[in-house]
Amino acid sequence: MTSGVRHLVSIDDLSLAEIQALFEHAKRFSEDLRAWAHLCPGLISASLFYEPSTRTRLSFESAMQRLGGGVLTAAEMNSSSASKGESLADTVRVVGGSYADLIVLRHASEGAARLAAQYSPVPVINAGDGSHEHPTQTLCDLYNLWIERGRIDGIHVVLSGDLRYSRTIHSFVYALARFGANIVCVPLPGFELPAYVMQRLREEFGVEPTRADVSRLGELARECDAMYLTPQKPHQLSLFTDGKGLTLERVDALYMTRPQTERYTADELQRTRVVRLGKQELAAESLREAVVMHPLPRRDEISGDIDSDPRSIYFKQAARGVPIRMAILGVLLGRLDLGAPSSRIASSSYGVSRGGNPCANPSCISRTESRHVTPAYRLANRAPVRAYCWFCSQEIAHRLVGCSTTGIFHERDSSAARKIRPDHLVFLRDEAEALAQGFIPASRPTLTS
């Protein structure tokens, strides 16, 4: 496995100061996109796309060529050697060996980019991994907010549509929380933010979810159970007016998303409906000054009759993906210096040392790849013991924890469980699984030789 190479797997891989520095570089690039061909001559990026893409792939390839570099494109990876059984780990080792100086990866499995980064000898950029994250789209979205509003801290952003399966939304909501923006979730019924995203917002970013009164959004939120997510600030409590929760007075940006039907179950496809934004909805009082954003492609969630409205910036948003990706490429290829403090200290991960894979997510790369993947976890809490899959970030379901050295299992909220070394933890759903794996309960005396 490689070390010393910087990757962009998650939006968390960049500090807020580094993100701000990227914005400054992107703004310089945008003044004349043709003036930077001297920056990366002789360097090559490889586009490895296991899922379809138009804007992300073309904007990265445009960005690389505008920097003077070359591009290798594999836009249909599922018909390449992957169809012959080649693992993702082997693919990135081959491509990063001498073919390319950087890999842009899109993959259907959650956590695929993290796995690729473990094996690639060159930087890996996550261009979307399942419904997990899409950090470069988030950087593009943040850059647009910064350009349009001049700041991100304290602004009010409404997220509407499919919030459950949209990887763009998951990366975006983490970044907005880190910047101190106020987030209002107006999801399709049944497609709210996943529990693991909400849990992380609470634990790591101090976000307090509260019911939101979004009556000022009119028809857009007629059937939605809206949620207001904001950093815990005492003065926010003064916004309470009645039992409906915090009142939404104004919106700085409205971010629409399409139904991610390619990830839906048959039942979800049956009950899907579309939140539609047209002239009538955009006339809502709170949206008077809001910019309308969308990561594209759109379906029916935004009517074409508002394309000419000056508040609709989704085509500008897509165009600005080129300069921000030029900045990302320049940094990871060592041609640009951010001149800012690096990212926060990364969470430690621990490989699973005993038993099976504790991650139950069938779309996780630790489940979909049969080789070169060691299931791993990161600890979120010690009292009680709670952990997340290192690859897909979903919480590991367990009631008991065992110690791989003593062979004893404990309740996850016991004092004994808290004393087990992180790398010795074994996550067990119940006593039957514990006994099947050869563990004994803490109350049973052990035999001595």
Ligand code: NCD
Given for the second form:
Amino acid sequence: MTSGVRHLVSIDDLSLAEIQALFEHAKRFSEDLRAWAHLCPGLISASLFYEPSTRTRLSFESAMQRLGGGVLTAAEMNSSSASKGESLADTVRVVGGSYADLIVLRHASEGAARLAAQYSPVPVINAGDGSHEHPTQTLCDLYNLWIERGRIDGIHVVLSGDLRYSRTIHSFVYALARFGANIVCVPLPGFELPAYVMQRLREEFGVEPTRADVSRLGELARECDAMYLTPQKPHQLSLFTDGKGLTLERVDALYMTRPQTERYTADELQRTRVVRLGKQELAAESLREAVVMHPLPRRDEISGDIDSDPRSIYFKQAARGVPIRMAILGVLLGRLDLGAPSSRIASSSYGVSRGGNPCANPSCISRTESRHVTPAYRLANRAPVRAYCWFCSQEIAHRLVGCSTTGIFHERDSSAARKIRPDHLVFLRDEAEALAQGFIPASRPTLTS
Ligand code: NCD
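Could I see the form predicted together with the ligand next, after the form predicted alone?
And the full complex, kicking off with our chain again.
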């Protein structure tokens, strides 16, 4: 396993000051994209794409070439040695060994980039891991907001479509919350933000969810149970809450996403409906000054009749992916500085010391590549004990916890559970599992008369 190399696995890997510094670099690059070939000559990036891509891969490759570097591209990794059973861990060791100086990775398993970063000798950039995160799309989206609106704190961003499976949305909401933007979720029914994302927004970013009255969004929000997510507690907006929720007056950005049908169950495919943004919907009062964004590809959720509306910036948004990715590459290859000492989100991980893999997410890399993964978790809370898988970020379901040194198990919300050292914690679903793993119950206090 490698250490001391800087990777970009999650949007949490960058502090707000560093993100701001990336914007400044990107802005300088965008003044003349052809003037920077002296920055990375002789360096090579490798694109390892196990899932389809147009914009992300091509904009990264364009960015690398504009910096004077070279590119190795494996756009169909599923037809590479992976089809012969080679693990991701082995592939990145080989590619990062002498073939390339940096790896851009897209993979269907959640947490794949986290695993790759553990094994790769060179920086790994997460270009999308399942429905988990897509931090460089978020940097591109934030950069667009910064250019178009001049700031991110305090603005109102409406997120619409499939908020459940869109990895772009997950990285985006974490960053928007950190910047202090107000987020209004207008999901397709049944495709709301996942519970683990909401939990994290509340617990770590102090976000306050409130019901939103989005009648001013017109048709767009007709079937939605919309929600306002306001960062920083207590938020000024809460002064205006009257029990009916908050009324959305003015939107700064409307971010649309497509249904991520490739990840749906048969039942979800049946339930898929489309929200459609066209001329009529865009006429809604609150959208008068909103910019319309989309990570693309779009399907039917944005109709062509608004492409020429000056508020529709999705093609500009994609074009700005090149300068922002030039900045990301320059930094990770050690050719650009982010200046400000970083106060990134500190999070430690702990290996699971006993029992099987406690992560139940079937698309987590800890399950799909179990040979090379040591299950690990991040401790979010101690009372009750709450932990998230270190790879896919989903919550670990358990009612009891054991201590690997005493061999005793406890209820997760007991005071004894709170005192167990994180590296000694064992997650146990129920008593049967605890006993099967050789744990004994904590002795219950006896009643004395
Ligand atoms: C997104 C992705 O791949 O997650 N596209 C992109 O990177 N520009 C969005 C999507 O596929 O819907």
